[in-house]
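Consider the single chain below, provided in structure tokens and representing the form predicted alone.
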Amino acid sequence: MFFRSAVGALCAGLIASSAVAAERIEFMFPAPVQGKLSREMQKLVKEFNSSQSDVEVVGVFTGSYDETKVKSQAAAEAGKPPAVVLMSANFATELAMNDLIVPMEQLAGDTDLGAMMEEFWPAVRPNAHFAGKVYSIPFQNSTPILYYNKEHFAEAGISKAPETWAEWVDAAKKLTKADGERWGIMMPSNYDYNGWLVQALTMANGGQFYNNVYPGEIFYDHASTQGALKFWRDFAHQHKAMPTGVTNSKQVSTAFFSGKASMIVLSTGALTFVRENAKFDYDVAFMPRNIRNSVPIGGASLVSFKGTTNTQKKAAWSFISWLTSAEKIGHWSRFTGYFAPRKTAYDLPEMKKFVSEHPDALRAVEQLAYAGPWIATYNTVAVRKAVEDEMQALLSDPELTFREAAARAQENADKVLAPYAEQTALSLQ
């Protein structure tokens, strides 16, 4: 009896010891498209926890990209830095500048980070680096892309997706029906999406949008950005092919599904959502160009906040390595519509089968040949909002000129950037 009790106590002790050994870390993640993504992410967290006994990940849904940044910084300031955060891909620069996140070399141990990053598409790497170090690992990435209703195109006598801005305007006008019965084109102009699309139009108009070498400069009053603001504004007020005022991404997708919009611009991250809800023949195409084909990268990458213990860093890397493996990153791509940032995911048999059945999933991958980094500056959100406020004003006020809007956006962004510029480029001996 004593022996059985002793053995039982020993086993209980071993079980307790094993439970204690599991390092518990927090993983904050956004779900910018729909609640279905957050549920799937929790499934992945559960699968990881079941696959091993050393680490227990606690998944915490944190809302939009901007909200995730605010909440993770608040947690760090409160002395509870999150070990892993799925952060908007362009926020890593600012977080690294402010010494809030750690370079991945502090987590990666013996992993050859250089060789690992070579497995990712070249277009997603710049937003992962700052000052020569890797600060984030790409996980879900996207580009803006044109979705169009092929049945509406046939009805209007349009044989192919527009490739140039002139063709885009012509198609939008032909597809539009009077009194708002159907819009030729719709694009989301709510915060975050708005700035991303202004950058996309600026790049397609030959511009750089921001200084991607020095994070203290923005180019809102340059001709390429002014042209982008005018082009978007004219769809609403001059061509009357787009509703006026601010339109969010949900309104855009709903209008497309109901046949109230013939062309829409959304993230490739919405591709599965569109595929499941569009009850008509549709296709996707590159963003049309004026000067050149060019789009910014979007989506999110994994970062780790400063202040965690060495054991937590090791646990964080265990989860990051697992989640960004070709198998898991490929699964997430197929589930969501985001393209897989890790090239080797497309070598897997299940991925080859998927893209052969859904060739639209390859459009964003093909567009990567023309993709560049996403705006990443000192105080990125405030700098981005400076132009978003003006784009929204242009869509609402037909009397506001694009030059006035561009000048005001530049002035307000420069005020935000001034402290950094004074301490760096203007700090001369």
The other form holds:
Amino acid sequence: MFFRSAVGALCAGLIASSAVAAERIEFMFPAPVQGKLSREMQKLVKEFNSSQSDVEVVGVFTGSYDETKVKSQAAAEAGKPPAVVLMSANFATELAMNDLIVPMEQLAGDTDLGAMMEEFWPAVRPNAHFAGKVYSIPFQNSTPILYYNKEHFAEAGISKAPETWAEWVDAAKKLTKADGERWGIMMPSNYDYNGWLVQALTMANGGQFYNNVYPGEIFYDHASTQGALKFWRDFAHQHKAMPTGVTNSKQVSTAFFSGKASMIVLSTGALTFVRENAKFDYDVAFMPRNIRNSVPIGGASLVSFKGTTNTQKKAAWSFISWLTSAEKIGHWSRFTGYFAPRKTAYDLPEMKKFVSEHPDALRAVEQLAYAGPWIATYNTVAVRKAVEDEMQALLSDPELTFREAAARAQENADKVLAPYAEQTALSLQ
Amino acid sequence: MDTPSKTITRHRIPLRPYLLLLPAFLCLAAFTYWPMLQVFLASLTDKKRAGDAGDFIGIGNYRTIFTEADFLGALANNALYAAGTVIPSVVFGFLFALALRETTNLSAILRSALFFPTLVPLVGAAAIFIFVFMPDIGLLDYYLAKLGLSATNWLGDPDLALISLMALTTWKNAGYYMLFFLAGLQGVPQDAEEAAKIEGANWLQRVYFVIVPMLGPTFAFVVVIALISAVSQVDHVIVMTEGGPNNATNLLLYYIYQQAHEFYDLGKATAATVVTLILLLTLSFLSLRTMERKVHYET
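Could I have the structure of this protein in the form predicted in complex with the partner chain, to go alongside the form predicted alone above?
And the full complex, kicking off with our chain again.
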């Protein structure tokens, strides 16, 4: 081991001393959906490296979204800030607040960032900005979407996907078979997914969920979120159309593939995964609405940590602009099922051909017209966990009321937000 | 000046042993005591992230965590988890060793089979057990269904999730502890057992009155390492439940991890670390003391 690293150091030294040295940068990326994605990403990295000789990108697979945040911060703390990280889109805000990532203008050189962002869908822009500056470039984005088993629908005599919450409940009840033989509806309630879906239901219920211009406020103990908590809880305890307790996304997709669940809510990022594994006729539909059609954005964007050298920044930008080009972003979208955040990707002939062959891929894009930003506050994960814990408790405990749960979620989240509020909105002369 | 007299040199502190100990001490100081001191000092500040200096706030962090439901919950969960893993895995380890004490072809195979889970890394075992515990379609429910039992949400039910993790840990550790008991049993003198046999003691009496007391040091050692593993292992929590549902499986180390890396509160994380360390040291000390007192020494 020592010998190998010594040789490695020697080689690195030799390479560095030669005049045409490639600038080596690290690129950390998660693969939240499945292992195939990380292999494809390494392929893209290789393609980039062989396409030019100035920059050598080292791809580092870092697990889930939350783990990627932890690992990239740890690397930065250890004095090795990663030049490019594919980060959960909503974490850019707190990373920027904590002064851990740099605004893209420091990387972009002559590129007109304003014009570049115009090429991205309006819905993905708010999460990319903080304090008026672009801090991240969207790469893979998603929204929650309803997948349903058309064969089960036909069998239950339901002719179309539910569009309203009333129709949704009705369909779920009709599709459910007794004794857990088949569930009408399943949704992942593990951490991260949980908060995203509570936000989706809250938005469909007319709410805003969090203050998306001031990161120190969250609206849990408000009617729109209360209604969302109750609606989700009722599927399990009142309509008995969903299993009780916490169900993770693996269980949800497995249940759908094995015909144990007729409708599921998952990310559009799982579209290719579902297409490859569902051995029956399925389709996707908009998330049903109560007050309005609305969903939060999900997915990940590219950020760059503070503390890199100017040449590394330049190298990072050449990789970021290559990876987020309409062509590559479109390729990634077709491979994964995430929608391409860059609008211009859909003008390319390969993309036009693909969406005409797979109209389900277009549903996520259509839903974008109704999408809004994803929860991004001071200390996002802790704030999010406050409502996730209560949602999990509601799904497990039939005695717990949604009002109690919402009040406690608010109380705990406010405690997390308090230091920020004290320093900002409550800091008065 | 006179040469120093013999009496003085004899009273002088001998240098050589300390010089010999110095390299080991330096390593320990640099990699164990110094970090421990730093953790302790950080726990007295409101440090948010590494690199942040933080202001001195005395015992503020300790006061906060001891009034916080999440920390107290993690403490209670960890106590339950320790009791629910240490006792069964030590008992099973002992019973396996007792049953497989004689070396035969069959017992060699069985020993390897029982030892096998130890070789699987915890994170790998956890990934496999996600599918074992999967409601309805998982391995466990598949066989339970044959017995007429309906689907159970093993990891998604707050009342069952911690018990499921305990079962995994017991499965994983019992075979490891068996090894220590097998070694300990080699040291139990045959004549003591034979004497008991001649006196008419039955199997249970021989185990209880002869073997268990003689294995005192083994029990003490195994209980201590089992306790340490109950506090220091967190892979399965990260892989299987992330502390959920609703914090039902949030153990101390996971709480510390969350505070430090997800919630940006190093002060609280280090305070919780100090509390955990003190608890662990006290427990280890107490169990070593009480169990070693029961040690049987040859007359």
